[in-house]
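One chain follows as structure tokens, the form predicted on its own.
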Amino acid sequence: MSPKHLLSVRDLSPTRIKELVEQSVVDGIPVCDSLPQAPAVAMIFMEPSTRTRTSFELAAKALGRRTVVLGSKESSLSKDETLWDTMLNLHAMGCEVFILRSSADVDIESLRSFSVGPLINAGAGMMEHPTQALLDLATIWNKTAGRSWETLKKQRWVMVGDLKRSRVAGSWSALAEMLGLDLHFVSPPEWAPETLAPGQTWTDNLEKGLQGATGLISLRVQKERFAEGQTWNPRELEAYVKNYQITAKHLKKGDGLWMMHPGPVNWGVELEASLLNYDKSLILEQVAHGMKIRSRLLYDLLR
């Protein structure tokens, strides 16, 4: 990990990634000894969320910290404070670590210079979700590849959806990069990424981007990140759903492919309502590898 901070999955090398995994799905949670007096993690969610709030929270009491949790509108921040004021106080009073959900108004990477404690993207506006894509890559490397990276490395899997406003695909992407995985994207046109790695792929044709595939990570309709005066057209989302929704069709192809999603989930929308109980579904498994991921990186910093 960086001396500081965990802003991207290009902070952490290709060999502490998979150590990170490894230790999060195998000894699972560490276990710390940490007094109830240790200096506290403070959680500051500019947007609204459920896994990865919860998930970083628990994670947190498990080591034995206490946790402070500010929205932006329980805050000063809709008072107009700065953020860097907001975390200056907060140590002040104590707090030695940072995990920080922000809006796309928020430029994380101006934040590498703040010194008073480490500072973890928990999601920062379209940039990255560093922890998510960590989460996914320890669900994928225990449950599809059977604990083998070089049984992962074999493995095609497709993102389909929202790329252009996914923080997760900007991770995702650089992930599979770092480790060499067959990573591909597919969505409409106009929500295309901006850029791609190396070998990565994209096509707005969902049957071929599906081709080959061991498994899919859908991503969620972002319609709050929308530009300014920008509106969800009702017949967009008929066309979407028609041409991009993922159905029990879709996955039923060969063995079967695993289906993912980072939640939440729109059901109906990304994914046909009557794939809730489908067997090859990871999803409740993402959530479950979340609070693991984020106790490790946790026990990291505060030691």
Contents of the next structure:
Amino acid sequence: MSPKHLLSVRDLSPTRIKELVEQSVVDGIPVCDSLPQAPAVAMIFMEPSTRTRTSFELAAKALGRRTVVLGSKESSLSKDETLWDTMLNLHAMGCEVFILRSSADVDIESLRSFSVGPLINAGAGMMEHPTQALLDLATIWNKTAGRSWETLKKQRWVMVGDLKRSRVAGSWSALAEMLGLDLHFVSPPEWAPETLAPGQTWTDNLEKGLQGATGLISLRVQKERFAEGQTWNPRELEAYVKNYQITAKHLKKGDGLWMMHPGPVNWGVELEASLLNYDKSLILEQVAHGMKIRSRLLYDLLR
Ligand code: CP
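Having displayed the form predicted on its own, please output the structure of the form predicted in complex with phosphoric acid mono(formamide)ester (CP).
Below is the entire complex, every chain and molecule, led by the chain shown above.
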């Protein structure tokens, strides 16, 4: 039987997504006694990470698993060893679950036939970041929708920023389509998404895009993914801030909009710096739900 990979949110059924969210929110972080001979969890991080890497590592350790963390620069990936060979070698040393943050030159789908153990996508280039979308979902299901899927379906969520290069946008779009959530997008025209799922809309007008919103999900401008030679000069930054930075003026309407961001945040670029203490910010709650969702996923895989 093939291992249960999680490369896309579409690898989960809507029922399983809801179950994961509910278990992670209601039951919290599962803990197991350490087993001396327990298989290890391999974490291959080809790009930098703070939240995803730390939460997976802490989750694996709470479940009594040893972890090995490899980056591309200090491992033999830098000597052109393939990811496939790297994972086979890690398996030969006792690793049974593989967590991968892959760079944009890796086709994560090409690893679907990897059969020695489950592979979890911890952020793949500009494609998907399924566990980020799941933890975001857990955050809003718990906090803004009173743990009600019906209430959540009535809310309007708006994603603002660098949509073109965002793997979070990719997973959110799929998740919203699967669960019937009301999701819309705002970005400069050159960063618009290439495709939109049915019912999802895009505009380059921030004021218009936020009309009727319950909350927004701000995204970082991913300069590290700009095409080779492409720069972002101070005038372009200024124009972006003027037209697309989220400010208190955008959020503090009526009861106030919920504010989310997957992190890392560039304060003063996509979010006005004064919003650091905004009372409807869910940013750190997202991080806390990341621990719960990733623990639950690992617990179910390792059980
Ligand atoms: N949101 C997110 O994936 O953050 P890290 O890159 O720090 O893991």
